[in-house]
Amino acid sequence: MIGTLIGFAQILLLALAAPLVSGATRWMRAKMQTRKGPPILQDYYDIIKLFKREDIHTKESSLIHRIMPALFTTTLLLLAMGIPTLTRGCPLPFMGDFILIIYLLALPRFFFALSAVDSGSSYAGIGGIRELIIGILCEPVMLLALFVTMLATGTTNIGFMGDAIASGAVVNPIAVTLAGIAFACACYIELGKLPYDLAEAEQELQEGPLSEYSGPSLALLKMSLSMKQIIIVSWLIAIFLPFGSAVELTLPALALGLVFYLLKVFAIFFICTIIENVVSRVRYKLLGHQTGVVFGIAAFAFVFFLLGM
C-alpha cells in the first residue's frame, strides 16, 4: 500500500517537474552563452497554450497517429511509478526489472517512429527513422552495461542493484564502474543533447515526428519528451548513484531522499548543460562511431567481470 502511494507521488513529481527541468536547462545554457534566453516556466506556458488549441491530424494519418500521444504519455507515467526516485527500492517491485524497463522505453519509441511514417509527411518520416536508429545504437549499450551490473549484483531489479552498489556488496568494482560510465554515455545520447541534437530547435530532424501534431496531442508529446529525460536520469541515479535515497519508508527519510534526488538531478543536468556549451554540432553519421566506443567500454566492463575485477 505504501509503495503504491509512493509510486503515485512519483508520477505527480515527475509529471509536474518535467517542464520545469526542461525550461531550467535551456535557461542555464542561455546564461552560459550570455544570452537572455526563454523564461524558466516557458514550457508550462507552451503546454497550456497548446491544450487550448484544436487537435488536427493529416488526412493520410490513421488511428496510430491519433493514439500515439496518449500511449507515449501512459507508458512514461507507468515508468515514473516504478523507477525508484525517493527510495532505495522500487515502489512497485514487479516494475523494477531492467529488461521490462528497456521494453517499456522501446514501446513509445516504436510508436513514435511509426506515427511519423503514418502521418504521410516525408519530413516526419525521416525524423521517425532517425529515432529508430538512435534506439538501435543506444539500447545494446544499455543492455550490455546493465547485464554486467546484473551479473555483479546477482539481480535484475534496479532497486536491488542500487542497494548492492550503495552498500559496497559488489565484488567487481572496476567492471561496475565501467558499466556505469557506458550507461551514462548512452543516457546522455538518449537525452537529445549536443553534439548530436538541439532539443529546442523545431526544424531539427529530432522534431520531425512532431511536425504533424498540434493542440493537445502536441502538448502531451512535449510534456512526455521532457518526462522521458527525467526518467532516464532517474534510471541512472537509481542504479549507479543511489546514495542518499530513503532506505526506510518514514516521512523524514522520504523527505531527505527527495532532497538528495533533486540535488542529483540538478547536478546531472548541470553537467549536461556544461557539455553542451563546450561542444559543437557534429554530423549525425558520426553517432555510430561514438556509440561504438561506448559499446567498447561496456564490453571492457564484461571482460573485467570475467577477470573478477
The other form holds:
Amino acid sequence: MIGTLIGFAQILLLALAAPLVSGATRWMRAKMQTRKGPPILQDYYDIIKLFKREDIHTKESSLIHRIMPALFTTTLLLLAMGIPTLTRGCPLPFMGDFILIIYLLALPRFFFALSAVDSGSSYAGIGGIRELIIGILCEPVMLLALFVTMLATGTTNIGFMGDAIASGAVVNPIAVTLAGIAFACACYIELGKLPYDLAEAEQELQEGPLSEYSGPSLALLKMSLSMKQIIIVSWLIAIFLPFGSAVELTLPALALGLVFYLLKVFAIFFICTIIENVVSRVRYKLLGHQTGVVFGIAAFAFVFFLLGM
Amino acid sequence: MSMTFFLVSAGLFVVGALLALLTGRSEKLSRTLSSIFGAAASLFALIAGGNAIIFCSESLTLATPFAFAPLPLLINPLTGLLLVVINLLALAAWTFGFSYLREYSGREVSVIGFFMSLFIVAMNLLVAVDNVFWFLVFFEIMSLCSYFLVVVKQDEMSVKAGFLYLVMAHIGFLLIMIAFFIMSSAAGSFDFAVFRITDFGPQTASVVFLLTFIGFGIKAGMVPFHTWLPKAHPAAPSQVSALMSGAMIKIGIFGIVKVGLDLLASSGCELWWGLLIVLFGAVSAVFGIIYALTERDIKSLLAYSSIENIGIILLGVGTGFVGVALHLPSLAGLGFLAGLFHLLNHAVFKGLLFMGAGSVIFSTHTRDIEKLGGLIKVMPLTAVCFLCGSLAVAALPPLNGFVSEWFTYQAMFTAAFEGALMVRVVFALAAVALVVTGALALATFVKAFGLSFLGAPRTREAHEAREVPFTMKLAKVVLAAFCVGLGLGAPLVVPYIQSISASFLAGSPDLLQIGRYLFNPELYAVISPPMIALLLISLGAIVASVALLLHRGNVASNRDPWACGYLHETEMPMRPSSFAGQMNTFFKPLFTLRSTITAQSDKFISLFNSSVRGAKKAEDFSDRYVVDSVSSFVKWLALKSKGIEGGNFRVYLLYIVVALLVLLILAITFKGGGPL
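Having seen the form predicted alone, can you show the form predicted in complex with the partner chain?
Whole complex next, starting from this chain.
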C-alpha cells in the first residue's frame, strides 16, 4: 500500500519537476557559456503557452500521430512508478525488472518512429529512423552491463541490485564498477545530449519527429523528453549509486533519501552540462564506433566477472 | 474424449478434402464446402488438443493394412499444445480463406482446398503418431502438400521457390530418417514407446540428436538452413503462409524436443546439446531479423521474421535442455515454459500478421511495401489488427510476445547465474543477441506497419484500396484478441504451459505464477502484465483528459509537412529504401555475410543436380544392356495409355483419391474389427 502511494507520489513529482530540470540545465549551460540565458522557470512558461496554441497535424497523418504524445507521457509516468528514487527498494516491485524497463522504454520509441513516418515529413522520418538506430546501438550495452550486474547480485530487480551494491555484498567490485561505467555511457547517449544530439535544433536528429508537432502535443512531448532524461538518470542512480537512499520507510529516512537523490541528480546533470559544453557534435555515422567502445567496456566487465574480480 | 474428437476431426478433414476436389467445377461451392468442413475439423482437433493439455493423455492403436506398422496414436500434453497451435491457426485460416480465395479465382481453388485440408490433417497426425514409419509418412505428406501449395501460383518465382523447398525438405527428411533407423535398429522396434525405454548409450544418442537437430532444424528454418523459408512461405496463398510460418515450422521445434527429451529419455541429455541449440537460436534470431529489416516484399519480411522467432524459441528450448543436462529442474521448467509459450505466441501473432498482409494483397494486389502507404484510412480495422500484431512481435509490453521473451531472458539469466564458465559465456552472447533482435524487430515493424499503413498512399493501387470482406476481418480480430489475451491473461495461461513442460521433465519445477503476478524465484524477478495494462490505460486516460482540459486552441489537420521552407512534394516522405540505406551504414558487414550464407543454398541445389547427373550416368551403364528392352516396352505402353492420362492436374488428383479409397476399403474389409 505504502509502495503504491510512493509510486503515485513519484509520478506527480516527475510530471511537475520535469520542466524545472530541463529549465535548470538550459540555465546552467547558458551560464557556462557566459550568456544570460532564459530564466529557470522558462520551460513552464513555454508549456503553458503551448497549451493555448493550435494543435496542427499534417494532411496525411492519422490517429497514430495524434495519440503518440499522450502515449509517450503515459509510458514514462508508468516507468516512474517502478524506479526507486527516495527509497532503496522499488515502490512497485512488479515494475522494477530491468528487462521490463528496457522494453517499456522501447514502447514510446516505437510510436515515436511511427509518428515520424506518419507525418509524411522527410526530416521527421530520418529523425525517427535515427532514434531507432540509437536504440539498436545502446540496448546491447545496457543489457550486457546489467547482465554482469545481475550475475554479481543474483537478481534482475533494480531495487535488489542497488541494495546488494550499497550493502557491499558484491564480491566482484571491478566488474560491477566497469559495468556501471558502461551503463552510464549508454545512458548518456540515450539522454540525447551533445555530442550525440542537440535537442534544440536540427530536425534530422533524434528529435526530428518533433518538427511536425505543435501546441499541446508539442508541450506533452517536451515534457516527456525531459521526463525521459530524469527517468534514465534515476535508473542509473538506483542501480549503481544507491548510497543514501531510504532503506526503511520512516519519515526521516525518506527525507534524507530525498536530499541525497536531489544531490545525485543535480551532480549528474551538472556533469552532463560540462560534457555538453566541451564537445562538438560527432558525425552521426561515428556513433556506431563509439557505442562499440562502450560495448567493449561492458565486455571487459564480463571478463573481469568471469575472473572473479 | 481427446481421441474421439481427434479421429472425428481427421475424418472431417479427409471428407472436406474430397468434397473440395469433387466440386471443383463450381469454384464457389468448392470454396464453401472445404472451408466449412475444414473449420469444423479444426475446431474438433482444437478441442482434442485443449482437452489433452488440461486433463490427461490418451492413446489408441489403429489397425492398418500394413502388418508391420499398426498406427499407434498418443495425445499427450505436448501433442496437445501443437494441436492447439495448428488448429487455432487453421480455424482462422479457413475463415480467412473463405473470402481470400477469390483472389485465386480461376486458378484451381479446389486444389488449394484439397491440399490445405490434407496439409493440416498430416500435421495433426504427425504430432500424434507414436511410430517411426507413420511419423515419416505423415512428415512426407506434410512436406508434399505444402510444396503443392507453394507452387500453386505456377509462376516462375513460385516454381523456383518450390523446388528449393522440396530439396531442402528432403535433405531434412533424409537426416531424420537415418536417425530414426539408427534408433529402431538399436531398439529393435519401430515404436516410439520402445525407444522411450531403450538406453542408446551416449554416442548413439548424440549422433541421433545431431542428425535430428539438423533435420528438424531445416524444417524449422533455422539459420544457416533457412534459405528456402523466405522464398517458399511468401509464394503460397496468405492463409497458407500463416499456417506454414505459424504452425509447420513449429513441427521442427516439436521434433527437437520430442527426440531429445521424449525418445532419448532413457539415454540422458548432454550439456552441449543445449548449448548448441542456444547458439543456433541466437544466430537465427539476429540474422533472421536483420534480413527482415531490409526486405521490401511484405510477406518475405514476415517470413524472415519467422526465422527470428524460431531463433527465440530455440533459445528458450535450448535453455531447457541445459537445465535438464545440469539436473536443475527449475531452470529446465523455466526454459521450456519460455520456448513453448513463445511457440504459441508466435503462431498467433505471425498468423495475424500474414493475414494482415493477405488483406493488403487482396485489396491492392501488390506485396511491395514501396507501392503501399496510407492504408490506415481505407482499411482501419486491418491496420489496427496489423498494429496489434506488430506490437506483439516487437515484444512490447504488455502483449504476449513480451511475456514469453521475458521468460526467455529470465531462463537464460538463471542458466548463466547457475552455470559454469562455458555456460556463462554462451548465455551472455545469447542474451545480447536477444536484445539486439528485440531492437531490430522494433525497427523492422516500424517499417512494415508505418510504410504500409501510414503516411500518404504512394500509388494508385494503395489509393483505391478498400476494406476486406467480413470473414477476413473476423479471422484477424480473433487472432488480435488472442495476442492481447495471451499477454494480459498470461498469469492464467502460464500454469497450463508449465504443466505441458512438466509432463516430459523429471523433478518439480518452481511455481512461476501467483495471482496476477509472474515470477522467476531464482532471480527474485516479478512482472504483472495485467497490472501494467491496467496502469497504462488508467494513466493514459488521466494524461489525455488533462491535456484536453488544458488545451485552449483548435485542432487542425490540413497542413503539408514542413520541408525547410521548400514546397512539400509527394516524393519527399520516407520510403522503404530510406530505411535500408540508414541501416546499411551501420550494419554493413552483416549484410555481406548474408550473400555468403545464401550462396550455400545454391550449393545444395547444385549438389542435388550433380548427384542427379551422376545417377543418370551410372544408370546409363546398365541401361544399355539390361533395361533398354524393358524401357522400349514401357514406351510403347505409355503411348497406348496416353488416353488415360490427359496431362490434367485434376485427373492425377483423382487417381490419388481413388487409390486412397481403395486402400481404405481394403483396410476396412481385412481389419473389420477396428475402432473406425
